[in-house]
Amino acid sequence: MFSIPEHARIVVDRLEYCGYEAYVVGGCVRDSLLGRTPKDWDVCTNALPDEVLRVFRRFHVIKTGLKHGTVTVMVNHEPVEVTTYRIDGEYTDNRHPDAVQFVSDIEADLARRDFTINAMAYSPTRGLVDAFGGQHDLAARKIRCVGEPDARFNEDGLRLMRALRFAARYRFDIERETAYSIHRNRHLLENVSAERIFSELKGILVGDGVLDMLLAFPDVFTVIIPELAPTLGFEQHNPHHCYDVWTHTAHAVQAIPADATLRLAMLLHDVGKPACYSMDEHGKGHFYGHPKRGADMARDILTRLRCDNATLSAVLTYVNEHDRAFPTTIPGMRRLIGKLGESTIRSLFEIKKADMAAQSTHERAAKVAALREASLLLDDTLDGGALFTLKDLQINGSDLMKMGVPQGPRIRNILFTLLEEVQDDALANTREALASRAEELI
């Protein structure tokens, strides 16, 4: 059940050899009990911080959080976080303890942790310490706070998001009192940094159980992204849809592959719908312009959440393009490849499939057939080896300047005209043909 890797075992054994208690603790114990391979190995000990530094004086030690009793010991180029048993003082910022008190009792240390499944420790010599029912909750597939939920969440508001992330990752339920407390204390997220919230949000979105979390805790998600609030219960009054906008969004997130960028795009793909809603004389709802409106809103949202530029750019493209009709001709597909690139188009196919999976069955067969034809057309177009961008032309801006075209936007306009005509098979991509046609355009 417990196969402690060499770098962590060296840390545990060395502390024990020097007369101290040492346990692997937290997530590595949880994942080992679940039969998963832990990503990180943490150790707790009754050795005081100065004693830990002395024990590992011949190792490279990073003083990660020395005042809180934590250092990182590098063993064979692998990090092991070592923390002295402690109890935490007041959390006046709802995020970090103002002070800590070092203790000698492992159970007192475990009592300060967030959830029962994370409050277990294991020693190769003393066995498993599970004072709060972590094994029982693992078997019952429950996320439960250690002790009183309101107290745990008021200590650290980010724990609300962590609860949802663990539940989504393992497809666990959140125990009733813990869930009630999450709803009651959702305002605490206003005190948490955007970077930490964004990291946890991505973790929730890529979880297998993300649908349940989105449907059960919309009030939490609208604290961190208030722009989503109008989508809750917003009926679409359209035969293509069987859900309100938020429920459709939740199902679409679940339906797409578990990639953080794709799932962020699905979370935000219809955020602009409520602002673009109109109803025609037949009582049918429409959302004209919602992709562009949604992309503008997504830019504000992701910028506020400190999203990295690469993810931001990709999500904005996906949101803006998610409702497009794909070309039905090779020239049209050539132009789309030139604009978006093959990878983005294939991602849009996934987005279309997820969007359809979260809709009604109205015209489903026709939509699926159209998407399949677009995919085949993309393959055929790529196999044809046609040119897609200006750099593929056998003539460039320098050539046009030598022909007498002054430097400026006129050059780009001519090149784009040549590109479109070559893509439409109306012009050969040779220097002679391109130069001749350019002369006509000058």
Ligand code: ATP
Second form
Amino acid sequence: MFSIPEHARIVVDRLEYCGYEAYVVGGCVRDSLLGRTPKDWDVCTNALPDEVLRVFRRFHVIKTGLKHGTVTVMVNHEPVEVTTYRIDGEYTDNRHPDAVQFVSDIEADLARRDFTINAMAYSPTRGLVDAFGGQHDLAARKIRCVGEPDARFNEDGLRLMRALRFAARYRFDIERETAYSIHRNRHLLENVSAERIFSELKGILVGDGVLDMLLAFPDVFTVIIPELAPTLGFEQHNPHHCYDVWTHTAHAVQAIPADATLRLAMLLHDVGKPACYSMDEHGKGHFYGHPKRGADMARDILTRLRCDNATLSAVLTYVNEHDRAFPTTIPGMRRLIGKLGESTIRSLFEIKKADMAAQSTHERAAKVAALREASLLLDDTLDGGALFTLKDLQINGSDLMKMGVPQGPRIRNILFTLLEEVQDDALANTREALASRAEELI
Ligand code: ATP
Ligand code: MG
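What would the structure be for the form predicted in complex with the ligand, given that what you showed me was the form predicted alone?
Full complex below, order starting with the chain above.
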């Protein structure tokens, strides 16, 4: 069950050889027991930080968090974090212990960890240490705090998000007392830094069990993103929909492939709906302009969460474009490729598919067929050769200048006219044809 890779095994063995206790601990023990491949292997030991440095003096060691007892030992170019058994001092900011205290007993170290499934340690010679029922909760598929949940979340508000992330990743339930405590203490997230929240949020979103988390803890998500609060229970009064906006959003998130950018886009795609709602004289609800409004709101939300620029700009495009009707002709598709690019269009197909999967079955067959047509048209258009942007034209600005057009905006205007005519198949994309048409336009 435990196949400890060589780099981690060397660290454990060396500490033991020098007379200390050493265990692999935390996530790698949990994942090994689950039959999953651990991401990284952490080691804990009763050796004090100075002693760890001495044991590994011939290795490259990075003093990652020496004050908190953590160093990173590089073995065969792989990092292994080694942390001295410790207990945490007071948490006055709900996030960082004011001081840590090194201890000699592994159980005391395990007691400071967040969840029972994360509070186990394993040593090839000493076996498994499971003082808080971690194996039981793994078998029962439950996320449960070590100790009293309110106290543990008050120490560190980020643990609320970690609970949801692990539950989403493994499709586990959150044990009742722990779940109540998460609801009760959700305001603690206001004290957690945006970067950490955002990173956990992405972790939750890419989990297989994200739907259950979104449906069970909307109150937590609206602490992080208050703009989502009006979507909760917002009825759509429209035959295309069978859910309120939040429930639709949750199903749409689950329906798209587990990529953080796509899932963020689904989380935010309808955030603009409540603000754009209107009802017509037949009692039907409409949301005119919600993609644009949603993109504006998404910009504020993601900026506040310190989202990186590449993700931000992709999400804004997806939100803004999620409701677009796809072209039905080759010229139309050429223009869309010129505007958005192939890969964005393919992502929009995924978005449309997920959006549809979270709607009522009203006109579904027609919607699915239209999407399939658009996808075939994209392939055909791409097969037809590159006629999408100015650089695909067989003539360029300096050619026009040689023909006597002065430098300036006229050049771009002429090139765009040529491109449109080529895209419409009204003009051949050859130097001669383009030059003679350009003569007429000059
Ligand atoms: P992942 O697979 O996401 O890396 P992990 O369990 O390894 O999961 P890490 O954040 O790498 O999570 O932390 C390693 C271990 O440290 C955890 O298993 C847990 O025992 C402990 N831990 C980490 N963060 C906290 C926290 N905020 N509060 C208490 N214990 C924590
Ligand atoms: Mg880890």
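These numbers come from a predicted model, not from an experiment. Here, rigid core means the biggest group of C-alpha atoms that superpose within 1.5 Å across both forms. Positions refer to the first chain, counted from 1.
Core-superposed comparison between these two forms: the Cα of I10 travels less than 2 Å.
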